[in-house]
Amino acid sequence: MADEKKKKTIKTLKIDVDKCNGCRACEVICSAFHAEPKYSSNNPARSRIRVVRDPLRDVYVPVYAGEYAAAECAGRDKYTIDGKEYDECTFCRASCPSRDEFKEPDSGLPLKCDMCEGEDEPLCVQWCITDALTCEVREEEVAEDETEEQEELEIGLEVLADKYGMEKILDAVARMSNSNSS
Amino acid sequence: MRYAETGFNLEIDLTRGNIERVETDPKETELYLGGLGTNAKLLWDRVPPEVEPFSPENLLIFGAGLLCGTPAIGCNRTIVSTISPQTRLMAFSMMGGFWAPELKHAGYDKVVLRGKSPDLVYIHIHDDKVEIRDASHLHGKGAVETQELIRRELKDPKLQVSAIGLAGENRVFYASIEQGRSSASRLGIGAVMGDKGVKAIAVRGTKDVNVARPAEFFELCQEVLKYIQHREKNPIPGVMPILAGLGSPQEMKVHDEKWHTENFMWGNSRERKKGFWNDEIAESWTAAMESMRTRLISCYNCPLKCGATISPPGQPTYMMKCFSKLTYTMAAHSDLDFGLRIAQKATEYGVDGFSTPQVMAFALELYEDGILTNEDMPGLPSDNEERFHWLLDRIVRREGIGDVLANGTYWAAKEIGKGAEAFAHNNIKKHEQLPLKLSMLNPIYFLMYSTGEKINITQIEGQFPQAPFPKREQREEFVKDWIQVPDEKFKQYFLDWELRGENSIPYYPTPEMTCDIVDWQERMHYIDDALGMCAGLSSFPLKPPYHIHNYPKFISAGAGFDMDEDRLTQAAKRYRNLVRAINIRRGMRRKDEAPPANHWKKRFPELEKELLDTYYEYKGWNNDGIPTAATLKEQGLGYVAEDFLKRGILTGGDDEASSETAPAEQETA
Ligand code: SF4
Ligand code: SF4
């Protein structure tokens, strides 16, 4: 069982910030694609890609919405690349309480890029004809899903155990399974 | 539900500090579309001809086009309309960039300013929250600087800000409104903004803009995107590079300036420099551009890169587009390094890149000629380039001679007298034109120059090639995929157009053909200006992605009302006539419809008369250029006809002879 391999499609979005012209077409079409019904409305504030854009400082960074973060992080990063300083949070994909990126404007619910499920290529890539955004698709052989999941779980537990000690984790698991069954 | 438009205008009375959100009538949208069309309706209804440009009763309207805020590619224009202090006629100037879609997302189609604020203020719009804020700390700040300061003050880097600089504050007749990489520059609308005491309007919107038939609308957008890619790969052969592709002229990208520098006039639109462009100049200008240009940039939702960020060493960064690259350089007989540097200052001051250099060159010509003296210009530097900086500093502050020059060449010449009028030689309807002086009268351009009410040739021309192609095979090739023509006859007009012989200018195209061609070109521009479409993707370049055949589909799938080519043509005619009606009511007549006398060396008075006669008739205007009562009624403009009759502009007789009223020549304070 353990050697059985499975094919998996991996899509990599490639972002070439030097080619970005700041047009925000990616934001436009992302929000339209995810509207209900599809394309019925447009609103970049709902987009799952945001272009961090500051023309006078020549900053153009398209960022995709990633995971939801319940709390903002304590440490922030400030990058300097080619002499240009980038603000804190510029490269971060999190939908996080510290900012209004990647949240539905009315409900505040987090948004996450889903690679435009059902489309050959994400819509932002299709509409970015200057090729700042491109998409590379490759097939990778991966171990059977279950093994992978098992591995992930174990890594997670290890991290937790490192942090809190195995005993506390076991206690917590016991408590959780009790409250679930009651 | 309203589609494409939001259905609301923001009405701001600056005198009282009153802000109202006013629902608009969807019927007006069907009749006048939006943008320019509905702007014109507001001006007709609410600004009678007695209202002075600098009166609290003058309106300053920022109108987003009907399709702005939808995914229609390149649809991002704000149409700013008011009464111009320079021409004293209706001014409408378009700006690209990011402001109009943001306004739509905030929930408004227009911002309508009236009254005057006693103190300098700026307006902050964030969805439903609208406030008038103190701007005393922004007095004298640059137009670009102001945008940045407001974003910082409100801690909102996503604000889109339209702002004026010192020139607008001081009511310079050719002050611009600057916004990101774009500006609304022509006809002094920045001066009206300054007069109203408004330094800036900052907008942020997070609401939806809806379209009526989503799948269909999306499909239309996809087709446009594909066509743009096709045109990018297939530039039109046989025309110069800046006419071969799409977008505004690609001045930021293209280094080869042989055509502009050798065909356009230098100085005060005087001197043509044949053979100017050589390897050495090409090299040094390319180096200047490349050392300062950091990136080519676009407007909202558009893949073309018509603008650029320019960082002149030792000066702040600014954004530039189009021909302003060369206007200062050529007016001053200088080089590109000088042009890019002074343009930075001019952009911060907020002045029109076409009029400003010409006014300065005009002043220096008057000085060389002794009409202006050292007494008029105390402290004028001896260095030529420094003189331009010196003049610019004085114009935007209205200091000394700058106060006179700040009114543009027409009014300045009048005030200076002593024969200065002969030096203000490049105006139409009191407004400075492109520095072009040509040899043989061109009937198409003659009509466009004469009757255009945008008063700027680049905003009227476009769909029909500027000149015949030398060989018939080339023409045949060109018409093969010319899908944009409204009628097959245009292909024939072009096929038969020769460089020399019987079928050449000025007698070919014939007056009848010329009318068709001019009307088509003008119509497309007027449609763009109502929809908010960039002319660079539609009415300006050859073979654009938007045209009379797909526009009706965009409107009906987007805005949700029935539209076809005839109805769209009718609508465009309606508000085109309304623009004219506003100007007629302000005294514009046939006598004002003339290109500069020296625009062509070879003139043909009889032919020109015939052209104008034929075109007026074609348009349904009387012999004085006034729309007849029949024309007006046919277009649902009966209320205009009534007003004309009441004012004696039309007499109701058969020939509808007009009487001269309301001279447009009044001096302004
Ligand atoms: S569509 Fe492409 S070029 Fe335009 S803003 Fe997005 S990433 Fe940049
Ligand atoms: S074609 Fe050029 S000017 Fe027009 S919208 Fe696109 S980038 Fe802006």
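Positions refer to the first chain, counted from 1. Take the two forms, superpose them, and find the largest set of C-alpha atoms that agree within 1.5 Å; that set is the rigid core. Keep in mind that what you see is a predicted model, and the values were worked out from it rather than measured. First, how it differs from the form predicted on its own.
After superposition on the rigid core, the Cα atom of residue 83 is displaced by 2 Å or more between these two forms.
With the core held fixed, the Cα of residue 171 is displaced between these two forms by 2 Å or more.
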The other form holds:
Amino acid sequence: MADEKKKKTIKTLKIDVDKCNGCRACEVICSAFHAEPKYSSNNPARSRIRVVRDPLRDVYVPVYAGEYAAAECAGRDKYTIDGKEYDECTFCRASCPSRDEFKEPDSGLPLKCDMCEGEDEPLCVQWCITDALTCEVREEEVAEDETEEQEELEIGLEVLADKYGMEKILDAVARMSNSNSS
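In place of the form predicted in complex with its partner chain, output the structure of the form predicted on its own.
Partners and other molecules omitted; one chain follows.
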């Protein structure tokens, strides 16, 4: 039997750096949305989006958190934008060992943009007064397999890690493994 093809909705952020004025409203609403409980605090270090800023040169680049990278990348390219030099890490979306961006400040756990799951549109898009951030939605065909199951598992684990910390989760898994092997 051939693999059944299923449609999957993919959300991405489209960023227009020419429209961004560096107000950081996206960072503020993201950190408030992801506070525990929701909207109870505001700490932009917990935000899944950050704005690379150089106000004197009028350079503002929103970057949102992507996948976790267990190792540092080999790339150390330099980019010049309007006469200012940036290293490759400046615009990277990954949370990795070589930098503190996109890591939960208290636990050090990696952060990843979840497109404000449960909302019609990411809040950073809703709160962007200059329309520098827009949400693009597309559908892709994917083979019906464990992809959806894996995503649900990862989301569940991420919620547990946010609530209890990775160390407690690993301890619980170790205890479960030991009891299953007995």
